[in-house]
Every structure is written in structure tokens, then in C-alpha cells.
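Coming up is one lone chain in C-alpha cells, specifically the form predicted on its own.
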Amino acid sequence: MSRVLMGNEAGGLRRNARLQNGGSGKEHRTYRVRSKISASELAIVYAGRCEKQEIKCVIKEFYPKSLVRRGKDGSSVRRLSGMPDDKYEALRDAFINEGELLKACEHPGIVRCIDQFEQNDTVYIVMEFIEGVTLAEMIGGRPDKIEPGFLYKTMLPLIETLEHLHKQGIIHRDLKPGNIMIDRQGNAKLLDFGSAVRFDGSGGHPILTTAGYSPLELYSEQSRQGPVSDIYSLAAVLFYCCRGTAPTDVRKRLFDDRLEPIHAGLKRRWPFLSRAIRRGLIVAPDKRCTSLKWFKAAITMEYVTSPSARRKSRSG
């Protein structure tokens, strides 16, 4: 969220387009679109500014591009004729659900939802603007950049953020390096709750899977999902931190659940964390590690036994 990835493209709002939350019993705010950050199959994300508070923000617009087109006025969103209403409404409900879940699970480790409103025949979510880079951008496929101190300072709090989510009865279902922002102070912020649901069975929202990071149960909406699903994705993210690549996709390990050793070809071996990661990446959910405490303990052990921590202990 710290940089502009692309300029305005066909379908996006024009630069300086104004959006208003309409009041409706809450503080009236006007937002101005500055530039486009990214676009997906379901939404367009803009860098924006709240005019009254004079602060940067991120504006996410519901725009399922295969189902809609921008109106001639350059702002309204029109459904294409002949498109099934049930599919559109399911995606729209999931988008609204994202904003509601962000408000329900407010936490320092989760991007903050500032506002949510309807305009232009669509829905907008306004979130805080985070100065920083994603974990994927920071590592860039280079595991040599990651030290135990980084995992201890940055990823350990992220695991505690996941614990907070799970205590609220929510699973993220899309944990991956591109959805983790590292701010200028080195703090991790969890982004993109578009696939998040409550795991009490009241979900039913569409799932967006990512090769290498999604567990087997997310490839079927009939399967049982819970915190153990996020644990798989967390293990995959930590695998990426250690190796600079995603683990072999779960669908390729259905009949031979083997992974390349995390330390293969690398100088650092990660003796404690590699065990936790292997347990978290087990294909079968009922055999997978079920507690985040194992990852917290492994990261702590990697840190306290590292040369840098020992040097600090001696100097202290």
C-alpha cells in the first residue's frame, strides 16, 4: 500500500474522483481518489485521501470485472445483462462481509477499516494507508535476507494477530506474503479479508485460493474449515521466509506428502522452525499441527540460540 503499482486503467475511477459516505448517522466524510494501486477479479484498490481529516487512505471498490462495466458517467458500476444475479449477490455480500469483519476484529496487527458505504451502485471499503512493503516485496525470493531476529520481531507478533482472529471466531483463509505488509518500523499488518469468514458454519462466502499457500480443504466449499486452515498457510509463509519460495502446492502432494527440506542448499538450517513448518504443512487437516504455540516456540528458540542474540546477551 506504500506505492502505486499502476496508473488508471479501463474500468477504474478517474483521478480526483470524489466519494462520499452519505452520513447515515455517522460522521460525514468525503474521499478523493488519487491513483490506482491494484486490481483483481473482484475489486479495484486506490490510494486516496480523506478531505476532512487530510490523511492518506486506501479505498477498495467492489468491481467484479467479469460481471460489470463502468457507466458512461465514469463512476457508476453497471451489471452486464444476462449475468446471474445469485453469483453477483454472493460476491457483493462477501465484499460487505470483509468490511464488517475488519471492524469486528480490530487489532494493531490488522489493517484498520475506517469507513464502509455504498455509492455509484457499488460498495466501498476505506482502510488505513500503510507506509511499507509487502513481505513478498521485502524478501523478493532471497531467503538470505531473513534473520532469526526478523522472525522474532515481526513474524511472532503476526502469529499473535492470528491468535486474536481465531479467538474472535474468524479465519483469514488467504494468508500469503502478498497479504502481509511490513511497515517502516518493521511491524507486520495483515491485509485483505475478502476470503475471511467466521468458522462457526455461518460463512459460505467464495474462496480465493493461492497455489502453495492454500490448504487442501479450501479447494472444496463442502470441506470443514477452521483455524487449522490458517495454520497451513502460516507454515507456508514461514517456509517462504526461510527458502524464498512457496512450498510445493498441496494438490501435488495428495499421494506423496513430501517436501523439499527447508535448509536444502542454504547456509542456515532452521532446526526448530523446520519441524514446526513440516507439521503445519501436512496435507490431511486431521493430522496437521493444530496450535500456533508450536510456531511461537520455534521462532523463539531460533532467536535465542542465534549468534546475534548470544552477542546481545553477553554485551548486556
Ligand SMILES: Nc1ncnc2c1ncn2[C@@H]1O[C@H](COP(=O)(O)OP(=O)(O)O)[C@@H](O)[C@H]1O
The other form holds:
Amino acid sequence: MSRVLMGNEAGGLRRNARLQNGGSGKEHRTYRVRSKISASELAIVYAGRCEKQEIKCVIKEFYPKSLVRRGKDGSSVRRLSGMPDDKYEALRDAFINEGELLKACEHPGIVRCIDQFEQNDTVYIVMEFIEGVTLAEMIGGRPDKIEPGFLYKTMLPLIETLEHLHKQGIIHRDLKPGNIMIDRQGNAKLLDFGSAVRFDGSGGHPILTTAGYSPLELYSEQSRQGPVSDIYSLAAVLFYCCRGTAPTDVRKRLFDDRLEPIHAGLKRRWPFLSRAIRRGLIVAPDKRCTSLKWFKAAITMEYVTSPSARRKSRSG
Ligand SMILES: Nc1ncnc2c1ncn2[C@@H]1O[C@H](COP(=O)(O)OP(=O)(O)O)[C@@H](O)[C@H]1O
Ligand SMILES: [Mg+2]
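For comparison with the form predicted on its own, please write out the form predicted together with the named molecule.
First the chain shown before, then all remaining chains and molecules of the complex.
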């Protein structure tokens, strides 16, 4: 697949590098790095192999690239001198939190965490390998590919996964097309809990925000965050499904709140969903739609009123 990056440019581990979970209190497991899938500000993601079980896995390595370098041995991760300790510690805590939250909220719609351990002076999270593509790769800016049936069979269960998360008292805070995988059976799986927190009203400043998908309250240290913050990002993801682009960034809309019409220039109109999306994309969190049920209802309406669903019900 084209998104697999080979070699160890940008400081990645070498092919066949061996990782071991230390085993304290748990079963010893060995993993082998195969290839690099992606590298972000905070982490490198590799395709790997779990040796004993002979299964493919994904290994995510804590590697905040502006603060660390790979040692000469090709595996250890050295902190750069002169860089702020508190920033490094906060990022590392968030990475450890990512693995712990993944383990705590097991669900068929959430990527499964297999292991988490320290090695090479850094931290690793091992996850199930999802055979598929991200929603961003799947749509790739071509909104006319999306059918009501896809929203009903794939995106509606994703909203139920989000409901499950919120019931557990967790908000994801980084919903976007690159953090949603669609497997070969068409199931959506939520990834990347690096910004997720247990919400108790205090929120806490997220580590990264994404233009177009992050709500206004995630840009402020003082603001109140909650499930409604994920609702904004979910509405932005559904906007992306319908239009193939992210909505205008919320910081621009503060001064000139003109959200482009969802169906402009497109074949499909999405009458029910566009209303729900607009209510989810309201800038002020206290005026925004607060329930995920509106999105589920809108998707169901789009599906049952679509010609293909009507054809199916006539023939079945
Ligand atoms: N379990 C997985 N199975 C398959 N691909 C994955 C998996 N986890 C991550 N990826 C791929 O790696 C990319 C980055 O992963 P992510 O957890 O979002 O890291 P980051 O925190 O760097 O954004 C994803 O967009 C996806 O393409
Ligand atoms: Mg990500």
C-alpha cells in the first residue's frame, strides 16, 4: 500500500527490529517491526508482527520528533538537551494515557490494544492490525463516492461507538477522517486516543488540534469540554463524507460565520443530514446540538428515503 514508508528516515526503527514487553507480571511477548506506516509530531506507527501468535500487529512508538533523536545503536531514543522537561513529560503521560484508555474501553468499534511497555528509553503501544484504509484515504476528496448505505452501515455504528465512549466518561477530542479506519468488511474502527481524556468538567488542554475538525473550546485552556466537543468533530467528519472537504476552520468562523452549503455543486442533497451537521457545527458549545441521536436519526432518514433502500424493500 502506498502509505507504507520504508527505511528509517526521520528516525524510525529498522525493519526486523525486535521489541519485548519486559514481562513483569505478564506473559513475555516479542514483536518485530516490519515497515513504517506513518510518522507524526508525537509518534511513529509501524506495521509489525507478534512472534508467538504469528499475527500482524501495529506498533506505535512514542517519538516526539522535535524533542528526541534516535541513538547510534539505531533503537534507543535520546532526549535532546536544552529541551523543556515538562513538555516532554506531559507528552509522555498523554501517550501512556492513550494505551490505558484503549485498554479500558474495549469495544468492537475501537482498535484493540494488545500490549503496552517501555523499551529503548521510550514507550510502545501494540494494537491489532486493521486491514483497511482510513476514511480520509477512502474518500480522498471525492464526496460523490459516498452512498446513504455507507453512512447507514458504517458511520451509524461509529456514532454508537462514540455513545459507548461517552457513557464510559471518555471524550476522544481528535475525531477526524485520518483517525477512523474502515476495514475490509466496511466496519469503522476508531483510532488514536492520544488526546482522549476522562471528562469531569475540567477538560484540560489537548496536545494537538486539527484545523476544520477541532471545536472552539479545544483552543482555550479555560473552556469547558465534554461530549459536545466530540459532537462538533463528528459533524465535521460527516461534513467531510458529504462534501469531501473539512468545514471552514472554527477560528475563521469566529469573525465571519459563513459555513459553505453542504450540497453546493454536488449531485446529492442530504436534506436530513445537512440539518444535523449544521446543528453540530455551531461554534458556541452551549448552543450546539448535544445529542448523538439526531445524527443517527438523520442518517437513518437519508438511508430509508434513498432510491437503493426503496428498491431493496420492494424486492425483499
Ligand atoms: N491499528 C491500526 N491498523 C492499521 N493502521 C493503523 C492502525 N493504527 C494506526 N494506523 C495507521 O497509522 C496512522 C497514524 O496512527 P495514529 O494512531 O492516528 O497516530 P498519530 O497519533 O501519529 O496520528 C493512521 O492514520 C492509520 O493510517
Ligand atoms: Mg492520528
